[in-house]
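Let's start with one chain on its own, the form predicted alone, as structure tokens.
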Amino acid sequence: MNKICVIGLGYIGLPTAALLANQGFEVVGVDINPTIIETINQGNIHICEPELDKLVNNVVIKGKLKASLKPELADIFIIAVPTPLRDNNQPDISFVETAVKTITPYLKQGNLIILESTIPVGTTEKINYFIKEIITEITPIYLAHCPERVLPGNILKELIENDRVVGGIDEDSTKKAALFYEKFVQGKVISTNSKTAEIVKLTENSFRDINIAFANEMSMICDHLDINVWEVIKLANLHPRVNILKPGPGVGGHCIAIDPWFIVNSSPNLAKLIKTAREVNINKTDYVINQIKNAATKINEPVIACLGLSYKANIDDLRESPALKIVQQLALEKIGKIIAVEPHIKCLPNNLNNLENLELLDLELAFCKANLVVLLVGHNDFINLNQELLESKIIIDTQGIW
């Protein structure tokens, strides 16, 4: 278990090369992406980590990490890839089928094949017959799924500190995987089967929307009664046997906003909570665009300020972003001028990039310019901002800072 061929060297695949190579691995980072190879190869990042770009720097130097497009032999492959949703919430595992499909050329036996990307139940198992149908007389190839369950800006720490579930097609697959991850991982390495180990990480993603959803309910609700729903968590909280997570504009990410659409895809009758909890939050952002634009009619001409369009506070990460979507539709129905705020960033993405009445500027620039003023996104650079920059402009904060 010397060589690793990472595929995928996204938000997942680059952190886990880069410390599997500081761990003294040989690996190869895969992606269909030339200018990602590019500038893995330089030693820099594509992506925003704490302290992941010195990590690539230091074992592109040392000849440990080298990004390709095309796999190389190996003794380990862990493919990191994205499996988003079709139409209508069905989970796409087409990304995963092609990364296997990539690989196969260069299986040998007594290869490992492990699946870091979250996949419906049952995958593993589907990929496993995949490979039987490409490959038949190479054996024993050994396959497993290991979740990943970290926090972005935390990645690096937590990949090596986190409890892992490993969980194989058969006995050997589990034991050889688990044996792996006891190289590097200082949390506990527990061994399952591949259909428990995928529907953990979906368990613990819909248990994080469940809460979320019933937080922004009585956002909802408390607007409603006119009662400050932050006081009253706060409060709440105060019971030793509850914690109310924090309301915001939805939930975004690719994790927790899709996840819960692969268990209800499995059991569409029995998941009832589940989805209910998905569509309370996606009505979330809704409610908040209405707010937004009911604001906007008290204002001639009015200029709005969105401060954030990350999904979560102090990345650059914009997948399933609720501020995102607020915005982009805040400028499609041209509810006067729009401006974002994203200090992580340093252009708009692709799907807001031609919208003429939408433009992205620093945060003394937008306040400068802005009568109304939305704090989607609680980065560290909006939190402390000098009260009279808010004066005689009209506030919605979505996250309780102000």
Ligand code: SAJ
Second form
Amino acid sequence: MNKICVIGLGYIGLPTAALLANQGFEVVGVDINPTIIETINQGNIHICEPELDKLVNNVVIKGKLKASLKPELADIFIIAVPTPLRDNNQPDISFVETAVKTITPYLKQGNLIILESTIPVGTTEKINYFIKEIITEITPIYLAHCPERVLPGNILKELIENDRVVGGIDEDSTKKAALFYEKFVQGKVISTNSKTAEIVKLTENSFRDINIAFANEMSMICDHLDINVWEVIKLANLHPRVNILKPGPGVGGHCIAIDPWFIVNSSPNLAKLIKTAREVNINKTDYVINQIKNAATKINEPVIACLGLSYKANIDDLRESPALKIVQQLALEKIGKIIAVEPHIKCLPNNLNNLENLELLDLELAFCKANLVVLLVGHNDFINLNQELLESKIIIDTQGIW
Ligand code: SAJ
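How about the form predicted in complex with the named molecule, since we already have the form predicted alone?
What follows is the entire complex, opening with the chain shown before.
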């Protein structure tokens, strides 16, 4: 089990590939994007994650990691491609299916395939039938699901330290996969079946979504009753069995805003709380947009500085970002001149690029120009602000920091 092929070099695949290469495995990382392949083979990275640049550089120089548009023969294939939602909130597993199709010509007897992508319940079994249909004569092929559980911003540490849940399509697959993770994971590696592993992952993210929804609902209720929600949460959290999360402008990222729908779709009549939590969190973004619009109507010529575009603090990831949605909506509705401040990106993403009343500026310039300042993301750069800057501005603080 020395050579590993990792399919998908995104936020999970690339750190996983680099970490395995650093553990001594020979790793080929595969992606469909030629720019990503070129970047990695030059020892650079295309995402922002603490310490990842040094690690990738090191393993590429040592020849332990190389990136390629095509898979190669290997002992283990790890699939870490996205599983987005279709327009009707139905899971789209086509990237996983395509990834599996891409590796089938390279499969040989005894290979282990691990699906790390978050997938709807039953997908591992479905993929098993899919593989069996394509390759009939090569057996055994082992297949297991081991959902990634790492927190963007802390990926390299959590890849090693977090417990892992491994569920194979049969006992041998589970055993093989568990043995592999035990080679580099310091946390526990726990064996189960594939359906359980699938729903464990979905349950974790739904749990967090529901708890954030509670915080967001309380923030709107407190607003309505003219009470400071941050003080309420601080005081309620003094209770030994209460631990309320933080309200914000909504829930973003490619995980928590997506995965609960996989459960809702599998059991629509039963997943009432999970669905409502999703709706509350989506609604919180619209609520913030209205707060900003109301504040802007009180200003003659509103110049609105929106601080933060990423989906959470201190990262560059814009996927499903509520902050991005808010900025886009304000600009589209021409609520005023909109200034976006996002220290982690160099230029606006495509969907914000052609909006004539929107520009990306640095913090200092934004404060010079704006009369309304909205804190959307709690980046460190925004926390330690000179308080004098805030004087004479109308402030909306969705993070409870100022
Ligand atoms: N958020 C709040 N209030 C909070 C905490 C978070 O509004 O108190 C918001 C964030 O601003 C962000 C969103 O929720 O928009 C999600 O952020 P997050 O830090 O809670 O989680 P992710 O999406 O970065 O990573 C999650 C993690 N899952 C759990 O904590 C259960 C991570 O461990 C998973 O590996 C990851 O999803 C994934 O890939 O599924």
